[in-house]
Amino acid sequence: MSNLLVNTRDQQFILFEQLGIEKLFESEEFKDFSKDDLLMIMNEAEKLAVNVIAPTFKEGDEEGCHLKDGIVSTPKCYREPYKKFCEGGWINPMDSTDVGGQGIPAAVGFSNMELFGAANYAFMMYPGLTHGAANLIHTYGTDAQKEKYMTKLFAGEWAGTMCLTEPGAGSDVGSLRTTAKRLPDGKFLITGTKCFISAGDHDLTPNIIHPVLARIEGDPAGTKGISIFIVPKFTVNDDGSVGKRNDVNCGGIEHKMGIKGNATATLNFGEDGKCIGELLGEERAGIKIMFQMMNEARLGTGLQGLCTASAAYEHALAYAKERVQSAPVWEMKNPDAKAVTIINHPDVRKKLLWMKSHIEGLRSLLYFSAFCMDMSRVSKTEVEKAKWEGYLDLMTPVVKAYTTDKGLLICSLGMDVYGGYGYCQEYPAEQYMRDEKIATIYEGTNGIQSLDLVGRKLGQKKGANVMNLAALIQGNYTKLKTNPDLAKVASSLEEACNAWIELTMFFAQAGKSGDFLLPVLNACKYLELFGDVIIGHFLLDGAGVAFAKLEAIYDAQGATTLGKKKGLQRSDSDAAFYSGRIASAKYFANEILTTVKARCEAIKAGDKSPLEIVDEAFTC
């Protein structure tokens, strides 16, 4: 693709061609769309992100942010870039328009933003976090509180935060010691620090709004405890005006490996005593509350691993057809071979295969999550929408752990394609897997996303939601094992398939019988076994799609030869892309999925090493 981010016809297969999603304009909510608006909002999309935003990504990381005499500024090329982001109306395209929005389904609002974060992911994390923060008040505000905040937030005027981490409270959040003393008109003193607070400080807006974890003065211990506050900055008056300064202070920003234009600060709150808070929603539901911004960061953090490695994939694909080096193998014996460019050698095309294969996937689980919301929206029956909501409820830390674990595989196989150059900073390669490896710690460690899907995911409903999933799987499977082209790779869905059911009623078993060690010491492995299955699935189910449209070019060429078929996929944009995808899923199945079997066997030998062996044993 030219554009070096986002294979932007991969995204409208998905969406089209793929999940269908123009059977929501059937729907109230969605009858004033077509596919030519959807298409027009995409290629806006891929213009700011091509010619605004990507711009800034080397020159931020560059330049990074710096606080000098208590004020933090960011990279001076972000400033247009984020107002020309708000004032297109970015921030909030998939919310309804009584609060701005535009109401496009979620799951072009994936899209848009799959390229907006390949463009800069630092970037984005500014407009990104201060939609939580708007989405938050708009969920559990009062009016005033609305009136106040809210449509400021979602206009991009003013930012917004997410102020759950302190020092000695990661992600054991329970143990917070951030505190809030009643006042006699209803507000609150904040007394805390907060740490590894994204954006936590800025010059981009003038004013911040922060929702901070606190405990009331008397209130339990634990999460139960805990109440979440609206603390500005500046702090706002009754009609809207912009008050005096808040006793909010950024007391430093971290120094980081990557994402450098993103300011990471530590907040300090009333150090002076004075620091007012306001309370969001009802007392001690603090957790609850944080929790739907909790889940939208996942989404977004598994999106991060999809556009940071999408953007490295098509940087190496690129320059592996530019790169020329050595003969290829089969010249080797021939002193008078020229050298080739290095897509033609085995290995690298291999490697270029697998990210290739893994982004293709990648990208279908995050697009049918946000098409889960938006399936949510029109269902017609509770059934329905319960069977829309499982489905993202179980996936959602699949999405976060998965998608950054496999992101920041993509992004060091790209390196391994530019070789030397790639360790350089020279090229995009090694900021790409520097901006990436965060994904996988923040948001809640993928060790923890692990424990939250066999802890609480598979159990939710009685499992119904693990149910619903496996018989998508199957069905999907067992049409395929008709196509004789696709039947083999289908066996192979099977199988692994039926592997990770077994493997979690074995977990299942293991929790009854009182052995819940053994899940909690293979939750990582069992998280990725998850999302190898789905990843599987939703390949096989594209190329399901991809083989029907191929043949059908194949008959209107009269293509029927393997010789004009080459040819075709040579010189036909489309025969190429359906080809490409078909290849992408057979190597995944080959690759990948006929291993499931045996690594869920593995787990289920129930080796307990890692428990056993005394702490002074681990010295080498």
Contents of the next structure:
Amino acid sequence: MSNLLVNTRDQQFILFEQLGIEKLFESEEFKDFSKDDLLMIMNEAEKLAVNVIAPTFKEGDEEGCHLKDGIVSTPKCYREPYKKFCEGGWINPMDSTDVGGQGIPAAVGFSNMELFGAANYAFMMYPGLTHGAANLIHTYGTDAQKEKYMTKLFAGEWAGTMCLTEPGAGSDVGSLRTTAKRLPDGKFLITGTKCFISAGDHDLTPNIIHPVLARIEGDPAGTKGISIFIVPKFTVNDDGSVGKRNDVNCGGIEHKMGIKGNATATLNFGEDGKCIGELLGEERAGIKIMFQMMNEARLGTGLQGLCTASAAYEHALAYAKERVQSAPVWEMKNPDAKAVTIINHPDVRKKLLWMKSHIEGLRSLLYFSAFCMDMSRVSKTEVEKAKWEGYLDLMTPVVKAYTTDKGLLICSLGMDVYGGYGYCQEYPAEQYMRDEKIATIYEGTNGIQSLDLVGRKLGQKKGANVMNLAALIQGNYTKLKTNPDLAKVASSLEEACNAWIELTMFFAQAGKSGDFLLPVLNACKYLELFGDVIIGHFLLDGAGVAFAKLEAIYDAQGATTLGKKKGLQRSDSDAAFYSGRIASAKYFANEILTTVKARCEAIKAGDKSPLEIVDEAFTC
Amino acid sequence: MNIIACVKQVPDTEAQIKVKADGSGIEDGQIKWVMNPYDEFGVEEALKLKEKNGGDVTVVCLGPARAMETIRTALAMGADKGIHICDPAFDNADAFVVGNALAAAIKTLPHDIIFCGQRAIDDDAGQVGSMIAEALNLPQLTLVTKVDFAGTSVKVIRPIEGAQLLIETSLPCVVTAQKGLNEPRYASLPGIMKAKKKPVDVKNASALGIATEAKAKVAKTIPPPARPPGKIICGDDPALKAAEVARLLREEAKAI
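Given the form predicted alone, state the structure of the form predicted in complex with its partner chain.
Every chain and every other molecule in the complex is listed next, the one we just looked at coming first.
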């Protein structure tokens, strides 16, 4: 029976059978763990997600957040689950025990967050941002700041936010206008307005700690002059006791399409000229420091893309297996034919397989990204470490943008499976789509992510990260080509990978020859191609693993004929899973990877209509 | 205070159970296993009692090697140590053998109060708690929804048809937990990690010195009959359709 959120069998497949995270246990960092421990952690996460968090999904959306008399209230049903979540130690399981974590592998931490987020992402943003803020202070704070703020944040007693955006400075963060004025005691007076602050103000915790980007008076314009400050909602005395209310006020909360349970606030700092902030890290290093949190948030948003889509898919799948409508198409001439469950209709089936294959690929991409963090931690040499960090640097914008773009499509297809009912609030399909949409926009729009990929990430270390990733993919298809059952799809991956590499070189050449507008104009398309190739790689890699396991089951059960094999796929849950994994990979290769080369060629053809058309020709 | 909580590993209520072709039991290879939900109530009550009055909680479980997961879950919830009675000789054990085995293990430990689930959701026999009490010659308080500890005695509430009984007994005693007793906690992450270091003593039948021969035997496991398909009543006139439903309920289903 599905938990209607995340396929935990697939989670385990990726972690243990595909990535082989048990190899981490050989390292000093993870030697205290066993597979059984991790399975138990994953099991408890599932229980918490299903029984405690998921029941808040609809209610939280309906109640939403409210601002009254300056106080922001969150959905009442969030309070008890928030308490249970924090008490269970789920805010920072991946951090070291020194800061109250358990030091579990990031890959497993991601699998837990996938479950929690699938249960209710709007809810999960409160602890998620709290972790990001705490981690920032952990890396850059002074000992005193850690003691004052970090410990309580990691424990979830207080909450955190991330204050970048201003009404006139969103994608262009360098133009921010919030200022910091030096005080004689070394602290700063902060003045300015931040908007679209997720979890910006709420009643879940007695205090909220805001990391705020601002410019110290006299510092240069642009991103180089920006510093970062810790601004608490209630000031904290040096002995740790909570002092008076700081001059930070909620100017309003947004009425949004989705994630309604999360309070998106406008925050006014220093309306009365009394907002006190402490410098975090060095002066004018604000952007660099905030990037730690932004990178964490980008991966987190990628997880949102995955987990919301996963829940949408699991629901649509269960519905398609229950809902009876229309006789099958091969009985169209038989007036007495009985109606069947809609999963039997080819179009619905294909939609479901599109969703399934993308989700499995995206899940592998996300877990692999987390696994890169784990592997870089346990790497024995600098070269090895740089390789794993390089994968993650390169893929972060892809994780954020590709996962959320595809995630939204998955939610949309999920709604299609329901038909008209999916559009109605009676079923959760429409909420998944509403909750998912923001993920393509915030934490740097997907357009910005594409520019980050094309403009910065591809050229990092003179392209070494790209070469390493290409080598990983090449190793995979070279191996798979020796398997007669997978050779054809392996060739599709080879062709797609080569086309992607050629396009990458073409972009590099265009950049050198001054025609940088072509890569810029096609950055989003390029990111999508990158995503298709990389999840195609993971899906085929998974198919190789699944193939061997399935053959072993056939051998053990003496299934030599096609009929017997099909029978096993129906009766044996492992055989069903592995054959489903192979089907996902073949479908994705045949449906998507085969189009990569043509799409690369289309970009290289160099159409610049969007730039050549004059504004006035967009007639209205 | 020495508190014992007996636990059994059972198939998840969500698991799809398949009966073996020869009717000798269920296919147990691919199902998910969990702690019997009624035993969870017992563990939770044991932990609450410990938190209030001090002492320690020992989990006792009889089952195959995989049942260690269930012991670890109880330890992660906060129990202090475990005893795992594990021996292939118990493969066909009935409630009599299980009750005696658990009692024999408990006998070796100081025990003031012993919690069991009122029954296990797999075989629904509901006998083991009573068997333990009999084997240890202790009072038994069954189907309990409230426990008040008062030093040397306990008072419990046991719901009956239309009323409640307030029952008091001296310690030591056996209490079997009914739904409504409490809300079992979730294992915390620190709890899971700490559980790894807590001791679990594995014992076999000879160590306990008990007979393993069952008095009752499950002769055959028979799956429930497949549910007949539903009937859809078609037509445009709601009154006629309602009349047809009424007729079917009376004549076919004989429900009215």
